[in-house]
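Here's a solo chain for you in structure tokens, the form predicted in complex with the partner chain.
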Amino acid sequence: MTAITKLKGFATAASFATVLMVGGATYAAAEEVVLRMAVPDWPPTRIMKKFFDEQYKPPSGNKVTLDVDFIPWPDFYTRVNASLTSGEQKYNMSVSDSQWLGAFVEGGYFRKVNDIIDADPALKATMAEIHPAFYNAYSTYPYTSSNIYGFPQFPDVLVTYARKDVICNDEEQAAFKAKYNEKLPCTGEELDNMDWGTFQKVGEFFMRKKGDKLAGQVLDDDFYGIAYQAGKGYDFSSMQINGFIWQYGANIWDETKIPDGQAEGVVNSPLAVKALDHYLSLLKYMPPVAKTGTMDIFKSDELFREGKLAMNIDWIGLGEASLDPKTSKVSDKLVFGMTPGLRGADGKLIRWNNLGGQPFVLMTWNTDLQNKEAMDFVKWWLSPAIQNQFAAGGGQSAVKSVYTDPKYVTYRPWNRAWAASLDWQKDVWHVPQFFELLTQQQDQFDLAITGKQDAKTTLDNIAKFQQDLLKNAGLIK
């Protein structure tokens, strides 16, 4: 700033203030803020927007605006990450994915919020309220150390969607009965008690040929058991093989290791091998887009709402879409579960899953008064009423006092499945290599779904090529 633009901005304050002075001070305490947001265009931030325009009354008395740039997903992470990496300073706050904060907290841009919520006992306590998973995987960078950053926007777990009038059908419970000697999982809990075995047996069965029938109807198309995510691109693949590796036992390169944690012997360890397999084995009793590496999250999520599968695992975020009657022709078939687990020697289910959804964060550029301003509308959008419209709006929640709430569950049918996943949730890293990392794997789980090459030469490549990254960058000796 030059000494002129200084001298005319002293300028306008000084007669700023004497027109304060004379016309009384009044109104001097009411400003004008305006806080700028990124988000993702999709329904859980649009329910935000809408809160905060019909019921938000800021504390201060001031007068805020909540200026929102919904963008659309495929384009979220390239808008925002080109918007602070060119330095326009556009934006005040963002949704970011979880992964994303080593990268943006290391090039300066969100800001620690520590000072903050130690000037404030109530925010305190709010953020003890969420549940553990979920604050060291959006708020903490490094990954579960003390440093805050973010706060939940909306929190998200993978479930299992299936189709009742499939499933429940006496027919296919009997066929199923005779064929497997178990019964077929039908209600919610039956879902939950589902390990991947009964997963394989659901896929098998309930492969079926235009002409064949279907609970009693014939099928004018062909019809598949299961999905899951196994598309290429972004993490379409990884957020379900991590908890594939997780639940057999196996690592993915471990943060919170650093400088210690090896890639090479952890990520392609003879059990993480049978992981990838076990997720591999699968496949075959997909819809046949799984083979062309395309079947992402919004895939399998079409496949399902066309009435072409009988169960699919994914992110509760794009839930709302199957049970619209405008956008699913199984709106009124469904039923929720959690997601299948390994069934461990005592019989119990080790269930571990990659968590999903996005936290909100501040910028280092923000003002003084606008940092108050917007953590003033933070401690409101955590605030328990505000959690459960959220929540009853289609939106999920991580504050323990909202998710143990009786009334939780009847918000939607898969929230059923919610308070008990959440203690089975990790994270993949949040190192600032964390896009590199990420692609080069994709790359290689690509390879083996489409049958390209084998579990153990996929998880070699990857683990070779982590630990070469990451010994460069300085994080594993």
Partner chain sequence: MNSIAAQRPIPALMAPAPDNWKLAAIAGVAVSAVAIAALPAAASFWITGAMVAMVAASFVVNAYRRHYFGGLLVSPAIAVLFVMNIFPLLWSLGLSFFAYQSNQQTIRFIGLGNYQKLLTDNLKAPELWANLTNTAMFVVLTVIAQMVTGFLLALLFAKQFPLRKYLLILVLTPMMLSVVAVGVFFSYYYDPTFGILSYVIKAMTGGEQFILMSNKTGAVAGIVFADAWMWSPFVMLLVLAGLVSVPKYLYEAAAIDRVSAWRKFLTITFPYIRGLLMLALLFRTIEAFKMADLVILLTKGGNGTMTISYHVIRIANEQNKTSEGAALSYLLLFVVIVLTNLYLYLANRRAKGS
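Would you mind giving the form predicted on its own, to go alongside the form predicted in complex with the partner chain above?
Excluded here are partners and other molecules; the one chain stands alone.
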């Protein structure tokens, strides 16, 4: 039995390549390979680990262990960044937010995988089936280039969660119609056709105090109509605000236009200011926590599951807890739809949103054996059979042959909104400076959300900071 394989001072995989002589024949025993992976701790990665442990059989015949480090979302970036930059080389794989690619590719941590894909026709065909928005966001650096680094682990979009026992109630329907001369959206299809104006009316209409009636019942706590992301932490407010900016026809700094794309005059354009003002105007119809800068994706999800909201805009990745009666008071009362959009002059909805979810990546220090086993796992994960199981178990797939299959919409109640949302997804920056850009932007958005600063001042400050930072980095000339 060989010693545990070590690379640069730490154990990366255990292997024992024992050669046995039996009746004159030579047999090579299976090798033990440990793949250590950093992941955010939430349902999509818990499902992945469960599938691996219960179903995965390495085609090599080796004994492969997936050793997963589940990290809370608020600490995920800082802990992975600390590990990678410390030189400890703890992980062989990681789930990575798309915006990390530039920083960690340029840092020498994420492995380019073009050679692996080019040598595997089946994998190449699978990659060609991934929806372009997610392929570009999850796999390419520079963004939209031909350099490939990642594979979809869990693609995600924002959807509208709604209480059908509240919004479909006959009394509430009649009262809403009387007040606004408009039908209160009730079905998934009606939610799909909801614009921000109707969403605002839902927020105003369902602001109820303890002791008021809601759907014929006396409330034992305050109740609110709407919620969405307004959190200072990580990227929470940015993910919602970016959608408003794109829907208004404005833009964030566009890395695909390096070095000619400017921040000043773009990030703080009059249309962008109008978009941010629109976003801020809806906060008054939400629970008071929305004005404190702490309405992150988990808080709004918690409020919805506690039965304190009529509608919530949130990621599909959090949906499983809403369906579980152990974690949700409204598990049997739900309907889902696409997120609201801005009604254009032609009457059609403009639905741009910032995509969510994450890719897998491989590390540059892996052994050839670790890379082989990691890629066999990735191929298995992206296979139609497992992608369908993942979607049926609460995940999602960006592989076209999977999400266009008619049975896909039957897996989970939000899947009816999935495919229709894909063409409306864009992404935030991927450049190495993303964390400085994001942190300053989140701080500025928080000042606006908490009422300390107006929209124009906020975007002026963001635009100046981005212009200076990116100019000094050589990304703007």
